[in-house]
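Only one chain comes next, encoded as C-alpha cells, the form predicted on its own.
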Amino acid sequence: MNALGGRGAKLTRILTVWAALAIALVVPIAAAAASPLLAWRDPVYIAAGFAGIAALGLQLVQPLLAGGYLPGFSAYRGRRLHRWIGAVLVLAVVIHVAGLWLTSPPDVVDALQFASPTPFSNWGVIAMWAVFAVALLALLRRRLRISPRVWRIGHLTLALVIVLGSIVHAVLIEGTMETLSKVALCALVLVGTAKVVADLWGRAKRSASP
C-alpha cells in the first residue's frame, strides 16, 4: 500500500513538473500569437519574432536538463538532450537574425555594429555571439583538449551572458510578447539558470576539496 502511494506521489510530481514547464513555454507563445501587433506583418518578420521567443523558452529547458531537474531523464540522457537542445537554440537564433535581416537589412547591420538607436539590439547581439561562442566551444572541446575545469568555467560564463543578454533584450522590447507572460518566462529562465550554476559550482568545490 505504501509502495503504491509512493509511486502515485512520484507520478504526480513528474506530471506536475512537466505540466508547469509546458505552461511556462506555451503561454508566452500563445499570448504573442494573439497580439494585434502581428496584423499586416510580413510572414518572415513573424517567423523571426517567434524564433526569438522559442530561443528564450529553450533557455529555460537548458539549465533544467543540465541540472537533472527534469524527471524521466537520467543525468546522462539529460546532458545528451542538453547538447541537442543547444543545437536547436543556435538554429532558432540564426532564424531570428536571418528573418530580421530579410525584413530590414540596415537595422540588422546597425545592430551588429552596436550602432542601433534601440538599446535592446545591443543586448540581443551580445547574447547571439555568446550562443555562437558556446556552440563553438562545445564543438572544439575534445579537439582542443579543454580541461573539465576550463570547460566548466567557460561554459557557465557564456551561459550567464546568454541568459542575461536575452532577458534584457526581451524585456526592453515592446513587441508582440505579452508583458506578464514575458516577464514570468524571463524570471523562470533567470532563477533556473542561477540555481543550476550555484549547484554546479558547489559540486565542483566539493569535488576539488581534499
Contents of the next structure:
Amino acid sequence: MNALGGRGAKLTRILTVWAALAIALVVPIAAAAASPLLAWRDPVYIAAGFAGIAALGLQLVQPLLAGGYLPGFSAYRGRRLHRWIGAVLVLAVVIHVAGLWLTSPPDVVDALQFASPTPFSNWGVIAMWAVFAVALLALLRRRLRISPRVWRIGHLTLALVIVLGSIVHAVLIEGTMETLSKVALCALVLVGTAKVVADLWGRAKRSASP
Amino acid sequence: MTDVRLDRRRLIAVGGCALASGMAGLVLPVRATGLAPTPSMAGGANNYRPGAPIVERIGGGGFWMTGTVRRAGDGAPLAGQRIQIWAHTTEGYESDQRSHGATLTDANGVFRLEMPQIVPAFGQPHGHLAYDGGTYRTVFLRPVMPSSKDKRLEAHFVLEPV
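Please give the corresponding structure for the form predicted in complex with its partner chain, as opposed to the form predicted on its own shown earlier.
Below: every chain and molecule of the assembly, starting with the one above.
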C-alpha cells in the first residue's frame, strides 16, 4: 500500500513535469497559430516564423535535458536526446533564415551584414552564429580532443549567447507570437538556462577543488 | 635657439588663427543655409522597384501615407515631386508590384497617397518611401509605425540638389 502510494506519487510528479513542459511549448505555438497576421503571409513566411518559435521552444528543452531535470530519463538518454535536439535546433534556425530570405532577400542580406535598421536582427544573427558554433564544437569535440573543462566553458558560454541573443531577438519583434506567451516562454528559457549553468558551474568547482 | 622657439610659437599662433578663421568660414554658410538634407534610412531601399507608376491609390486603400518635400537650406516647399511608396500591406508584399505606387507633391510640397493597411513584416510595421526624381539627391526612407493599428503614417523629405 505504502509502496504503491509512493509509486503513484512518483508517477504524478513525472506526469506533472512533462505536462508543464508540454504546456510551456504548445501554448506559445497555439497562440501564434491564432495570429491575425497569418492571413497576410504566404506559406514560406509562415514556416520561417514557426521555425523561429520552435527554435526558441527547443531552447527550453535543452537545459532541462542537460541538467537532468526531466524525470523518467537516465542521464545517458538525456544527453543523447540533448544532442539530437541540438541538431533539430540547427535545422530550425536554417529553415527560419532560409524562409525569411525567400520572403525578402534584401532584409536578410542586411541582417547578415549587421546593416539592418532593426536592432533585433543583430541579436538574432549573433544567436544564429552561436548555434552553428556550438554544433560545430560538438561535432569536433572528439577529433580536437577538447578537454572536459574547455568543453564545459565553451559550450556554456555559447549556450548563454544563444539564449540571451534569442530572447532579446524574440522580445523586440512585433510578429505572429502573442506577447504574454512569448514573454513567459522567454522567461522559462532564461530560468532553465540559468539553473543548469549554476549547477554545472558548481559541479565544476567542486570537482576542481581537492 | 630662443629665436627658433619664438618663431615656432608665432607659427602656431598664426596657424591657429588661420585655422580658426578658416573653420568659421566653413561653418558660417552652413548656419546661414539652415535646413539640413534628409539622409536615407538603413534598409529604406529594400524591395524598391524603379519607375513605379503614378497612381490614384494603391489597391483598396484605407490607410494614408502623407508627408512633405522641401528644399535643403531655405526649406522652400517643392511642388510636382514624385514620391514612390511601398510596404507590406493586407494586400501584398513589399516586393509585389501591386504594393508599389507613386504620387506627386502639390503646390505646398505636400503629398498624400491612400494605400492598404500596413501590417508588421520582418519584425515591425513600417513603410518605404523614395524620392528618385533625379533633380535632387535620391533619398530612401523607412519610417516605423508607432502602432500597427495606426491608419496613417508620415514621412518628410528635405532634398539636396545633385
